[in-house]
Amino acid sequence: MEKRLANWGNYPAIACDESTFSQDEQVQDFISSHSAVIARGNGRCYGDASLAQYSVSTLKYDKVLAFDTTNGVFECQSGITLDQILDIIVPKGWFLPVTPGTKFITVGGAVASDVHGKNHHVDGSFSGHIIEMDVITGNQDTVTCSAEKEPDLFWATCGGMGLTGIITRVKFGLKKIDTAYIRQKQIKAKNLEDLIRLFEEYKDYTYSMAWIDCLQKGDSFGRGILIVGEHATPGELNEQQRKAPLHLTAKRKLSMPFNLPSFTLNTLTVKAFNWLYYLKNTKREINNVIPYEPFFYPLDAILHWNRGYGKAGFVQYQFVLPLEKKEGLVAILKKISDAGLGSFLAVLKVFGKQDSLISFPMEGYTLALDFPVRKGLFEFLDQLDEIVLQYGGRLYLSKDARMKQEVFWQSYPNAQKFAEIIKKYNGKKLFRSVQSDRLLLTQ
């Protein structure tokens, strides 16, 4: 059926042709007939990866096919999504091994965006817990792959934003935990040359990442608040948390019921939010036990959120830059606060080291930024590219919706090798999308 589609930055939003399947079957059927064909699942990419003119909704391919309790292996169909897995597995003192800001993606989308999250630099991405999985390639054959068993279309597939084929299946660790609660600790710095050293001070925490207010200038440029935590054990548990450590009160969610007009987000607005969010920790450091939901996904409590950014949608602008160049960092979070274009999510973490093929992790910082979609904001990030480019990072693929094709190739050291896979397994160009066709890895 045909219907405007667009992921959850709501930019861009193009027409599409959407059909469904539970059976691997009606996979190779349907793909035996179309081209220009990409899988989605709960469109929670922010930019174009999942948009083509055929879009193949794995959402009604949700079954659990095992799940090991005594050794914590879990294997599914590709459209479950996180959320429903947490429900299955926290109560019997399992988590997810890794798992980005948002639990409503599907197992599929995980691996195709080769998620990380606020322990890659312990735990790496999610790619690096995969036990195997099926893919249907471009050859209409459903193949198994793994890091030893096919290991070019297992990596190539791991961050390769669907271009090799539909997932259908995933098997995959977990991590063993005695409670659903995270021990979190908050530290306010007063720059970002405090922020970064705050970083060093508490590598050891399993869990770390910092907001980052990106409008302060002067002695307080970059001032942020580090969030760092480690899941709680029963001892650390109050009274009420001990009577049931793995189970949380589910609690009622917000919703943002339409889209806010475009001039409520603005420079002023912005610096107010940051204002009040920074001033919130009155003290500089505030320890706590509190559930995992608010401590990995905190936006997950308001539906819609996106949707306060207004009609014209927006773009989050996620880069990484090696370790050793921090100063490309300070360049752009200059060139932004200059330009009074601040993001009320600006979110900074570090990377581990990564070996992998397309993934986006590198060893370094990564931040992350939301910007609304209006008249010169597209020119101002191509500048931002040209800084990334200068100090050797790059983008995030899951978050792109505008990177120019010659950014991608200058900044993805194995682009060339990972195209030449695509075109082992996708050689018709029959997997495509909006995205691919941008960026020239299927044209």
Contents of the next structure:
Amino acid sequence: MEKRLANWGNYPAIACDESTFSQDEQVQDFISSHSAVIARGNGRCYGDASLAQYSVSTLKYDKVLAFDTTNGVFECQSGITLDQILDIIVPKGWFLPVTPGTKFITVGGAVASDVHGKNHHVDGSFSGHIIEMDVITGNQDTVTCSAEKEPDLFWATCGGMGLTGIITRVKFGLKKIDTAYIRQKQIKAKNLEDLIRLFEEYKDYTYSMAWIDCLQKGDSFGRGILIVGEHATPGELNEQQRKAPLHLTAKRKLSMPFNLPSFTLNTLTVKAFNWLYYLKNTKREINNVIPYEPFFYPLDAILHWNRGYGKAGFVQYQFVLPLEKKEGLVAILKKISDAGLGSFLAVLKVFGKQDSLISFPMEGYTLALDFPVRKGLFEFLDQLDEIVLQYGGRLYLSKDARMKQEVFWQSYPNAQKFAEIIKKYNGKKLFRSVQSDRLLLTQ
Amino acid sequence: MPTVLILGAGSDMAVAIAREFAGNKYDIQLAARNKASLSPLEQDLRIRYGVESSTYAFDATDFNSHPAFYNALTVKPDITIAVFGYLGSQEKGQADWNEASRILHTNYTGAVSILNIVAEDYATRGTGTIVGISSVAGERGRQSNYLYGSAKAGFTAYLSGLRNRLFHKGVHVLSVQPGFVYTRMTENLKLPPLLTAQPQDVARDIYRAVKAKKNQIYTRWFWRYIMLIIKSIPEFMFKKLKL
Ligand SMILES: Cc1cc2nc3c(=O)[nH]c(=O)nc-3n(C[C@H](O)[C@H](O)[C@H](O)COP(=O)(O)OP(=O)(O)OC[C@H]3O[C@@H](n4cnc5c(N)ncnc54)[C@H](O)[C@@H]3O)c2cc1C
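For comparison with the form predicted alone, please write out the form predicted in complex with its partner chain.
Everything in the complex follows now, all chains and molecules, and the chain you saw is the first one.
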């Protein structure tokens, strides 16, 4: 049935025919009679990566196939969400090796975006924990691949935005935990310099990220809060928490019932929000032990918060710059604060080393900002792209909805190699998305 | 642990029902034509809910195989849920008897054949619950799907007779009349979002109705009122509508 589909940013929205499947053969049948097909998980990428004329929803392909509770190995179909996986593994003392800032994504989406978490500098991205996976390629067969087996397919699928085919099964390693809690430390930084110094001081923490108030000028330019954490040991829990260290009590969720009118999010409201957020922490440093959910997924407590940006939608701009190019970060933040283009969320994080074919992370600083779609925004972002290119950085495909093709080809050093592997497995351009056509990967 | 047998376990509705019952600590027996295709769900139920699950080959239209299928179950189920159904194509069925007979046999004859066997066992044991998933389409024939609708109408009448008989033997029979549900079977139809349920909602309704020993439920509840209106339109007017 044709309907209008959009991903998390609500931009762009396109007419799309969405089908589901619950067996491999159904996918093979479907792709043999369609083209312009793309896999779609839970639509939590921000832009146009999982939009095409025909999208194949994996959400009903969600069975757990095996869980080795002794060695921490999990095997599942690609449409199960991280949320469901956590419900199964946490009570048994295991955790996801890598998780993004929302648990409402599918395993297939985690692989296709090769997602990173707050622990990238320690544990790398999701692909580093995959033991093997199955992909239905454009040749219509199911191919099992891993870093050793069919490595070209494997590396082009990790971070490959669904362009090699449909991932159907993933087997990956988990991380051992003793409690479902995180020992958290929040430290206020008075400006960007202070923040970066703190990042370096606390780099031994497994989890770290910072929130930046990017509308500040002068001495407070780039002020923010660094948040670091470790999985808590039983000894660090309070009496109440210690009763059932691996079990959390369920909480009710709030939901944004409809799109807010877009004028609610202007510079003034963003300023007020950031100011309150910063001042809410009255002490310079706060230490506490909290359940893992608010630590990893603070925004998930408000379902559909994306509707807060209004009907026109928003884009998230996430880039990474090489470690030694800190001045690029300053240049970009300056440009945003000068333009007065506010962002509710500006999240800063340091990536560790990563050499992979087409995945986003590289050793350096990554910043993610939200911008409501409005006149002039894309021209402004084109200017930011120039700075990113100038400093040798790149943009995250999973958040992108508007990058120009030359920016992609110039900033991803393996773009050509990636395109060749896609040709091998998806030669008939069966799998293509609005994004891949825009970036000239499948046109 | 009590055991639920799900007949036609390959559908989206069946997956939701299996998870609902497994989540409430029932062991699950899954039966469908293609037994091998059930093994991912079998593992899923074990790992997620820590219950026992098993798989069996069952073909609703292969009537002769039904006694052997039921006899082979080493644990006899406490609850049997007939979920299988075949929507088929009304238009094709009008001209092609193969299609028409498949619609009738899957939705009606096949259901009667297997549930007769289950009913005998439950009647002898003096215990058990039978759940039949019928359809609101069985409440009044419409030009767009009266083959399917008539088979479901027969099934609904069968269930109410069975309920009447087995009540005296201590056996509970529940008829379920779902309205529109988002499943693979309906994904190419244009369904009104406000009136369309998710399989999980239907599964939850069924679980509650089993617990409460209800006779008949509409799911979602408002279908009861929609059908009340549809059933009360006089035939001379109804026939002029293009439904
Ligand atoms: C609030 C929020 C916070 C986020 N935080 C982070 C973060 O910290 N780190 C991070 O890395 N990302 C983050 N993201 C982005 C998100 O993790 C990725 O976009 C993820 O890929 C979304 O997965 P999905 O299942 O929703 O897939 P979709 O959004 O539907 O699809 C994303 C891409 O994966 C492909 N895909 C999906 N399933 C399959 C499959 N089975 N086979 C082949 N290709 C497939 C699609 O074709 C598409 O290209 C965040 C997103 C949100 C909304």
